[in-house]
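Here you get one chain, nothing else, as structure tokens; it is the form predicted on its own.
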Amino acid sequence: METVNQSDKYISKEIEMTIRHLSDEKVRHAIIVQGYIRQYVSDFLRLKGYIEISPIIISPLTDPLNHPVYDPMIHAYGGDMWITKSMIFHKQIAVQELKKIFIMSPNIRLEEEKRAETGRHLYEFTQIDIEALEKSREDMMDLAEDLIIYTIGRIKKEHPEELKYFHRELPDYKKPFDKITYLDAEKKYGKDFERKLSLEAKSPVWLIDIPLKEREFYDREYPDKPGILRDMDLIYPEGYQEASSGGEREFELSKILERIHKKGQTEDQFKWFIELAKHGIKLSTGFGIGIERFTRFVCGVEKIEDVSPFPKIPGKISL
């Protein structure tokens, strides 16, 4: 990752840009909408019996991800800890006793600079992380659909003035959302299938049955379809692309170890999680929804930085 020159001139320019950004009326309205989204999502999950737990900021265990990022490490107390990229392992641990949980989880993913061009990526963002014990992928897809419909419905009903400001007319989405397998989407639309699928869709659509090579080791394979995971990504319509990512989790020790080796990783990287699996864990399923992306979609804005008071855009040191 390239080093940014932090001269006084650069810092002064960034401060001026931050002040202009915060004074932008569009940004202010988007931040207000984001506050409602946080509230309504929390209300919905509590009504469904989910317990909110506090986020993890640093840990010796975090998501390996399946695409390149710079991994900041902290050395302390005689060991190494990572800044949280996602709470995937902590969710799987906590849910063994708490059954149904959610977290407003800050994530740090220092993405490649080219990601700044998408309008969808920040390297610091908040994820609504949700996990439930002994629930299937289909159970959690049903929950996610209800959550999306409930949250958008309340905003339309209680704060139409905010949508009017953005000239945004959102339909009353109906469930179940359409589904398409990863391989079918790739066959129909080509390598750029997510963008094309999103542009064509009139309602959120599920991308399911994702190949193992496209995901991390911790998601569960079909017992009768080697190499295909019981995963689900939710795709927003209108070209807004990924809304959510999730799936069922591997919980058998032998399969966890097999998957780590298949991904070319080492048992030492995940020794904390392996030790947990030795004690015995049950199946859980979960997903995460990016708050900023949800806000961007609801408001219908082009750039994700316009929904955050202090946006962290890949490739830049920002306040």
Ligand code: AMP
Given for the second form:
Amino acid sequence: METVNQSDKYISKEIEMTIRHLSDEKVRHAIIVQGYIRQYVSDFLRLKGYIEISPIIISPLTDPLNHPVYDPMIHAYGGDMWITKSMIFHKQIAVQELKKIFIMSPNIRLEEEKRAETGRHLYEFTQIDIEALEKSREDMMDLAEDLIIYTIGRIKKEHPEELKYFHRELPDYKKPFDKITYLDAEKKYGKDFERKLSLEAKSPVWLIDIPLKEREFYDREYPDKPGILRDMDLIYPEGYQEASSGGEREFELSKILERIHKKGQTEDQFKWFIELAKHGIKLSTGFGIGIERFTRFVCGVEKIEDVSPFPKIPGKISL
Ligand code: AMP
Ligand code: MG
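Alt. form predicted together with ligand AMP, vs. the form predicted on its own above:
First the chain shown before, then all remaining chains and molecules of the complex.
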């Protein structure tokens, strides 16, 4: 059966738009910058002793996410598999043996159509996903700061012509970045705090101590502050908003089960992970930085679709 979004007319218009998009000079430069970001981030992480692992695309276990998305599944071999929404659990498993890892991880998140207009959401994007064993949140915040400073520093030094093309002047950001707790940010700026914090900031800024209900069960609760997580989001300055989310992970079986129940989820949904936790896992901490959002920020472009050769805008079937 032919659907509206697959009619000959729709496809021919889409192909025309794709060709126009790919021939846009701005898009070409942003794709070039994105390549440098991948290269410099990888160089940096290797220098720090991180091992790159390959992304996985399907698995019986993926991130449940704390916000609604349409969930595609693949039925095969008599079972169900998800398409990766994030490699959170695979990171937590792999890091037990490999100690320090990163992945250039494609994620599929079929975001609701209303996110089409944010300039920050695609339904197919790539995360630079990082995890380390027996490191604290503070250790990983320090690593993230170095990563951002190193990557931007090399682009400024080795490819000033690209920044010049975008009329983009980026300062030399200094460590440590400022921090504000989620509750303080909400108190200071009101409901729309992330956008306001970002608009006011002159340098990337940390949003820390996120309330439990805002995040998934795998992010670790403070042992001495119930209801608050050992989490951190990095917010870009100049209104570009969220760069990254991360945190320490729950690792004790009893705590994992308690958190799954608190979230109203079923043990059945996470039986692969629970089985692993029964074997015993150690604390790990990590974060993920969206490559497209990083590129958007570095180039100073308004729309995330302008940094992707084949942008997948929520609600729209595209090549
Ligand atoms: P999360 O753990 O859900 O915060 O995702 C990690 C990072 O991936 C975010 O901080 C963003 O940089 C990026 N990201 C998440 N969702 C999207 C999306 N729909 N489109 C583009 N980038 C995204
Ligand atoms: Mg996030």
